[in-house]
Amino acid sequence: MYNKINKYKREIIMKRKISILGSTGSIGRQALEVIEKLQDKFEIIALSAGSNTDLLNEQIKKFKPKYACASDMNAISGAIPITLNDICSNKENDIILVAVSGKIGLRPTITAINNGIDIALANKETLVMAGDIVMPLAKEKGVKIIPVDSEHCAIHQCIKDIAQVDRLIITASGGPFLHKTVNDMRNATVEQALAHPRWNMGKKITVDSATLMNKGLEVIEAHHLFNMDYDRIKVVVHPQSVVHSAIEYIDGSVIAQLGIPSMHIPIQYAITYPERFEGIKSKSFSFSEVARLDFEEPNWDKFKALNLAYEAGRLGGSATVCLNASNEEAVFEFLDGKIKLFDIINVVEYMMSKHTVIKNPNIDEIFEIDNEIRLKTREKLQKTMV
């Protein structure tokens, strides 16, 4: 009995060992805020950043990870510089939060899975580009992939038995142009596109939210995460962003996850799963303060990106690589003020129409296709800007 009690006490005080890829980005910074609140529950093994080494070094000083990674390894101070691959090969980790943006997150995620390390996934490209590879590999290795996106996190919390689920219902705020005209969107400035009414996110994902491409990418993610046919994944616009998503069971019951619009909540759920702790909570949820919840169908004519994402998802293979790469390149040009908001979708549609789908590309082929699409997209964008 005494030994059982001691074992229980050791399990209670044992800290979960975590590394954060992309610690200086929006998700990474909020994850560190969560961990600071739950500092007795976590030990940070490694942090990684891109070029923002000043902030990374501040984080190293505060959270004291043993290892760190940055684009300029020589600029790292206070931790041992190692590569992303080394971080994800370190079996000290209980879980790795993949919060880098772009395709850079794919190979480290696969490395972590091959090493049996659970993943809190906040990187869309990993599943959009290679979901057919990543999810079967995770199943083979017995690795949990816990989604960080608020929508997928909501669905994850609602599901008890995926075999009894009839539909996934993914909510979308509608972004800053929900009730604006097509002309308003056509002439939108960068500042207007970045003025999201509910969420505080990075620039690229905020522009994707303005076009609803982000929701399309989330549909593709949901397909892979929950092994659900595209015909059984529905998008509904919900401006208040209180219902983060829902599922409909085969008996007609609908289960939804609600909460205030805060990324701290899904981040904490993902990195502490299956446990829950008090953590960061600015205030308790109040139905009376919410007062009303509105829902409507997406305007498919105005938000063509959503159609394109469904089309790419149903085509499968390299079609989703084409969708993601061309969109990302176009968004960067929009953020630089070189093209209009509607040009993003027009370019993506053009690139998809010219792309010959490869059905089952391997990882190397995925990166080759990605590079090829980006090059061709930039060429197309140059003509658009002339």
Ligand code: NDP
Contents of the next structure:
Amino acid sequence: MYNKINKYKREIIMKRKISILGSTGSIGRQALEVIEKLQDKFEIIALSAGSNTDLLNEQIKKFKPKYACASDMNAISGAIPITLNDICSNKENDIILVAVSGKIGLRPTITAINNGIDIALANKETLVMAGDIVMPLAKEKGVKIIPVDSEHCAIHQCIKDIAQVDRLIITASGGPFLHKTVNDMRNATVEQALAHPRWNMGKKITVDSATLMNKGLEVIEAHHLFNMDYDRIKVVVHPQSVVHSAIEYIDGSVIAQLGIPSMHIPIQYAITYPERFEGIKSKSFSFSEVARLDFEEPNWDKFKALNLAYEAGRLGGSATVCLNASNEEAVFEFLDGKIKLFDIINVVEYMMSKHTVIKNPNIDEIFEIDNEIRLKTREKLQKTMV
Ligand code: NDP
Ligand code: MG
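Switching forms now, from the form predicted on its own to the form predicted together with the named molecule, please provide the structure.
The complete assembly is shown below, putting the previous chain first.
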């Protein structure tokens, strides 16, 4: 034990070498805030962006990574341009934070695992699309996957021995429509769907939080991360977002993780694990300031996405690829103002009903199915567009 602690201490003193995929996004920017506070603990090897090269170049100037990646490689200034795959093949990295959004995160994550590099995983699509491939591969390669998603990070912090855990209890804030009527939801504008009461996140995940699809994706994520049957993963609505999730042990003891709703905390936990530092913490947690914690059952009729996600998860194989791809395409159309909020869930339900599940798809098959579902979803939505 003593040696183990010393090893980690040494690792931290020597500076942990990190790359961030998606450094210009909501998670990526907050990760850089954490690293700025802990600058004597980290060395940044690479940063990556999509189209926001202005911000990427500012980040390069400030954090001085050796390498960078962007959709337009020619627009990168101050770092050597390399691909996401090359970033993830670079064994200089101790850990890679995967904070890109969407399916783009999957292949680089697999590359990093194959290279024995630990992963701080924010990108939930990686596990929703290919959890059955990613988790066994990580185990085989001895690679740690530390969840950044606040609920899974909470569970990760609570679990001592997974064999003794009876249930995972995932909390959901309920999003902006928690206490609105079905009619309010039917007529919701993009602006209303993006007005999340607790969390400030990227647009896609914010819309998912409004339909509760995000919670559904998190149930699938939890199933893979903690190897837990769907029957033993429960969702409870908790509007204050102070209890980030909990586990119930077989003896009835419930352990929850609490904290102010800030993604800085799970991001910091994931990239410094198993060490902890004061870092970005601004003040102590106060139970009396929180004053009350409410919990309620999710409204399954209003938030059908949750049911669809459990269904897809239980079906397994390519069903979750279908769920994810159809949902993502529909969310983009909603954000473009082309469809209504409920059209998202209706089209996901339709695509699921038409999908023939492939049991153990490999990575290439996963991407083929993903592409096909996206195409069909867009075709179907053309007919619904307002
Ligand atoms: P954002 O949309 O804010 O950021 C996404 C990042 O990915 C940006 O850096 C973006 O680059 C980059 N990116 C997008 N598409 C591509 C592409 N095709 N190629 C390369 N880079 C790309 O998302 P979030 O930070 O909110 O979320 C990131 C991931 O983390 C998602 O999977 C989300 O589900 C998950 N997550 C997020 C949470 C949050 O609080 N935000 C909480 C839990 C999980 P650019 O902007 O330069 O185009
Ligand atoms: Mg979450």
